[in-house]
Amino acid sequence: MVKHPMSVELEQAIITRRGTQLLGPIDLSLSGTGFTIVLGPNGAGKTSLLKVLHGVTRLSSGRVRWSVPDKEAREAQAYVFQKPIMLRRSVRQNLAFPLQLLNFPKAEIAERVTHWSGRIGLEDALNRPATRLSGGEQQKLALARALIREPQVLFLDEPCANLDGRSTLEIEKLLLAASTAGTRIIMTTHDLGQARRLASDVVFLLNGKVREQATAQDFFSAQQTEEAQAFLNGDIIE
């Protein structure tokens, strides 16, 4: 695991598909600490930005530069999708899988699985097929599976979009605890209340470009663009 915070810079980052520019050009710097919330309307490029930073989407031009070598950066990251992807295995096996890939000792795997199953309230469901869990349980399992190997950076794409209030609250508690423990979090959400509760800083995207970047306090109290003001007012923006 990386011992020092990892900052990242995007330099003139552009994604073009079939002649259409989906993202960019973006110049963006994110420090190695904090809880960044990425906001913007549908189609603004939020998911594309996360995938570029995580290295699963290639840029058409420009550069992503981490403060550590790329291989080290990738190994220290985890990604949780909006719709959780469950291995067709038990809860126990889902939690153990990322640690097995990293060749953790069996005793440590068992210890971490016990700890994290308790953190997400699934200690009595370890032998249950993960695909039979409720939506909220699956999302908590996906999050625990990402956090179990203690990533330095965690990307989350709308992790609470389809969940009820109780599941959302439980996941927010896990995220805040992870952030306090030192995990760098970069997350998209449509929930402005959630953004206010969680964010230390905000990146506001529109039409594939960064329109504002500020601390959460500054963004929510004094927007610098009319588009951001309209977005926070619930207006439709294009």
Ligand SMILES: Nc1ncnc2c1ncn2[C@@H]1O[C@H](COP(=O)(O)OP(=O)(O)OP(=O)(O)O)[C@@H](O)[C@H]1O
Second form
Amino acid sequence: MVKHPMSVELEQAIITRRGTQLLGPIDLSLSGTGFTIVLGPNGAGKTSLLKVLHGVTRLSSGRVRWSVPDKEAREAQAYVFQKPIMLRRSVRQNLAFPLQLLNFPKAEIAERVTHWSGRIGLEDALNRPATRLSGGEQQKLALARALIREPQVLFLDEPCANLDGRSTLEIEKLLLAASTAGTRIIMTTHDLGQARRLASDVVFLLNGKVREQATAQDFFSAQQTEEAQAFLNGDIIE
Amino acid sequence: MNEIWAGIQAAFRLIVTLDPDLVQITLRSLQVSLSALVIASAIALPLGTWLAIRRFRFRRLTIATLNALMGLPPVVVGLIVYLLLSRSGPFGVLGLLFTPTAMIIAQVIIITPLIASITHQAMRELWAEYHDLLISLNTTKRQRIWTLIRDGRRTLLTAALAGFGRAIGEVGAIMIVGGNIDNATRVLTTAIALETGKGDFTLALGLGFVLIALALLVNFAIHALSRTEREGRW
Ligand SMILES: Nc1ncnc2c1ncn2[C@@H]1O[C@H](COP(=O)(O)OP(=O)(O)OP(=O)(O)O)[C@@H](O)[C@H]1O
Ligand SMILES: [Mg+2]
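Could you present the same protein in the form predicted together with the ligand, rather than the form predicted on its own shown above?
Okay, now the whole complex, with that chain kicking things off.
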């Protein structure tokens, strides 16, 4: 892993679709290590923000700037989508896919596939079609498929949405281990308990804009805005 | 009624004893339609895939044209190919009219739009499903196309089979450009038309059974493919 973690900046980032502004303008700087948790109600723009940072969604205007050249930045990132995308292949082939794209040697691929299938408890399902797994299993598989390249930056869009309590804790353990190993994690969640357990810092989004950005400690102890307060209290906010 | 029953029995005898005429006609039919299938697939599968994943200027127009071509009555295709290949036509010097090659050309024109259109639809769906993942994994253009073709192979095969089914059962166009010449361009469908006209139901029925068997085989294959797809096998 690198000594200086990659950082990223958004400058006046805006996404417009069919005349309405979905996101922005956002100025945001993410650096350091650990977990950045993106919070906000449904439709706030969390997924859009993550996709823009990762580069799967293009900005209508503004800039995304990584601390390393774009190509290098992209290769060091992985993304787990809100709705898991399963290749119409076996679990084994799904896990192997990101490595095959990089022409990893077969033996190395086999070894990592075995390792990661074990860590998500799917070692007995390697030959089953991934599209037939349960929602939660698919989510775990998508996570393992993202971690298998040992990314420096990992984006997670509600990685535990379909998981029960035990699976959620298992996943959190995986994420903490990855984080300790140096992976920078940027994730969204609707589970405030999880946010409290994991966050090093928090970005609070509302209506496509950043309403608050603070360290986890500050955010959870003293919110700067009424909206964030209301959100944490579970009130419905406009 | 008895006559028909006797005809059916005689027809089965033709099949069981591998009647030379019946075998020859069947083989020619397969030769023409399989050749057309190979050529049409070589054009239509890449074209359909390309239309699904690339944005370019005349994309919509190309798709509209494909759909229009799919609706062309085969007889009209036959007429056009006839005019192009006839002695006074632009390709008259090639002397292709009334040869199996002319029939292959007509069938290629008939089934290419069909295969391309099915391919396009299936690939568009798959691309929509895979898009974010493939972009996220930083795939090259070549890797994307290869992944789509690999994981869409069942649909591609289904498209090809549908094309073959259409080709082998087609009669209007190949009658016009092939001329239904004995020992040269007579195939299952044109022979059935002729024998029925002559009142020789035995051979017509025998050929008909072969044609039905082929059509059933194709449909069965398509069905089996869609089942492996649904169950997520291979
Ligand atoms: N491609 C698109 N075209 C039009 N509108 C879009 C598009 N993508 C997202 N939106 C809209 O942008 C807004 C923000 O969407 P986004 O998916 O980022 O929200 P979110 O915070 O992730 O919500 P959730 O918690 O429900 O996942 C929503 O109102 C959504 O309907
Ligand atoms: Mg979302």
